[in-house]
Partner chain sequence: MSQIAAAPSTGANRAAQLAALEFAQKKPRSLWQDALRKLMRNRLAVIGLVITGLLIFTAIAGDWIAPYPYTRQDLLRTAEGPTWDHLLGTDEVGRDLLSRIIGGARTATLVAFISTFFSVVIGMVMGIIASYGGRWANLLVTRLIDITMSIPTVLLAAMIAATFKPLILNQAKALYATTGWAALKNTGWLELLIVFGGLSVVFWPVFARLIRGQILSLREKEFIEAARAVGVPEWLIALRYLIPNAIGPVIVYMTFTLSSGMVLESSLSYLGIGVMPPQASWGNMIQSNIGSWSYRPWLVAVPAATLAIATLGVNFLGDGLNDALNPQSQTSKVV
Amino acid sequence: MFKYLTGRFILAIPTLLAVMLIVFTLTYISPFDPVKLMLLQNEVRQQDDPELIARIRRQYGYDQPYVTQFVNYITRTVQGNWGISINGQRDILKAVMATLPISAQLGLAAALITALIGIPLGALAALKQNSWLDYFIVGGTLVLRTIPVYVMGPLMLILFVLVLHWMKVPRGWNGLFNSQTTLPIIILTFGPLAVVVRQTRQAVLEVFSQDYVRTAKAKGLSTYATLVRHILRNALIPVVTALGFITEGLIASSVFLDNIFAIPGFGSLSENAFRQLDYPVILGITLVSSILIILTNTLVDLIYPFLDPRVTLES
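Form predicted together with the partner chain: give me this chain's structure on its own.
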């Protein structure tokens, strides 16, 4: 078991290195010059002194060939030195660590609600296959998924605040259990909801045609009991498989969501970085997002065999 675990994580390393290579190469060719930035940040008088620039370049290894620089970049990243942002000069790793928990709470809450709503909805759609209810559930969730967050956010705000007067402008972050987070969490669930509904519906339909379900029905089990005991357990597998995909969707949604609702989360950090072309921060957030997705996928691979005994750990 332990051997398998380490094996899985070692498998993820080449992908991570490749992601880092892409991200590093993009910054390498970008017009961003770390040395000039350093001079600017330390308010050095002779900003254009070529000798000074060359000396700093040598000192920090920026005159080294591309490959050496890449190796240095990996070493620095692993050591936790992710650089300093151009705007505000914050330590990037610290900024990520400060914002990520907020987004993670929102994301997990959204994922939980998605599962609680999505799985029953998907099962219901499958039970009433090809009825208007089925079309309504599948079509409706799809509509919600298709509309981008930065469209849904303002539209919901206009609807709930200006038209219906149901709430005051929800802004800021005062912990997860606060009425301000209601709208952001609802909007976050719209992305993955359609995925969970589709996967559950599909899986339930597939399991329905299996012999053991017919047996369960034949021995007199009610539809509800069959659903809970035999179908849902097997139907969960494809939902779990989609977790990596869902994580990606949540990260992408939060990029556009945070600033609309003034949440100081990971998305806000990302959006501001892109807006100000803050390359060191862009590097950091891309790396963190990829790590999260790769970790989720590895985790899915790990729990998959427990849900589906036909899949063995070693294969």
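Please give the other form, namely the form predicted on its own, since only the form predicted together with the partner chain has been shown so far.
Below: the lone chain, stripped of partners and molecules.
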């Protein structure tokens, strides 16, 4: 396993370099001048002063050739210096380290709840194939998936706060186990729930047709025992793959949710960066998102052998 992990991390280096090269190139050729954006963000009156602009370019190295700028950027990033935001008020690495754990907690909690609810529902839908219960489970989760977060959030607030009076308006962040996080986590589960249900249903139906399942039934095992002992373990491989991508997406893509509930998470940092064309922060966000994808894919690969002993990890 150590050899496999070492090989994966070595292969991840050129992938990260390629991502950083592409994003850096896009910001370099962008028609928006980062120096003028910086002056605009800081409300500097001499925004069109050529001498001031030239001096800031030299200070930040923007007057150097493209290759030199990219090499310097890679060097600083590896050393832990991710730069500062375009308005000069935030250290990018510190901002990421402050916001990412919040979104990671919400994303992992939502992914866990999605798995605990979606896998049993998908298995139940497969057992009751083409029945009203099957249509209700699959159709209901698909309906929840089609409603955007920026619509579902206000609707849930109206229901739980104004109609049912079960809670006050949940805003801010006071820890994962605070009651304020209940509603954001529930809303996060609605989108990926349909994916897990459909993946589980399809995988269970495919395993149902295998010879060893018919043999288990012929031996007198109940449907529940057959499902738990022989079906789910083999059916979960595609579900785990889907959950890996879902988890990464929940961590990195909670833009609307952070705004609705005033959560100082990674999504809020990303939204502000793209809205303000804050190129240094955008580079840092892209790098973190790429690392999350690589880590989740590696974790999924490590789980495969526990579900199916026939799967081996090879470098």
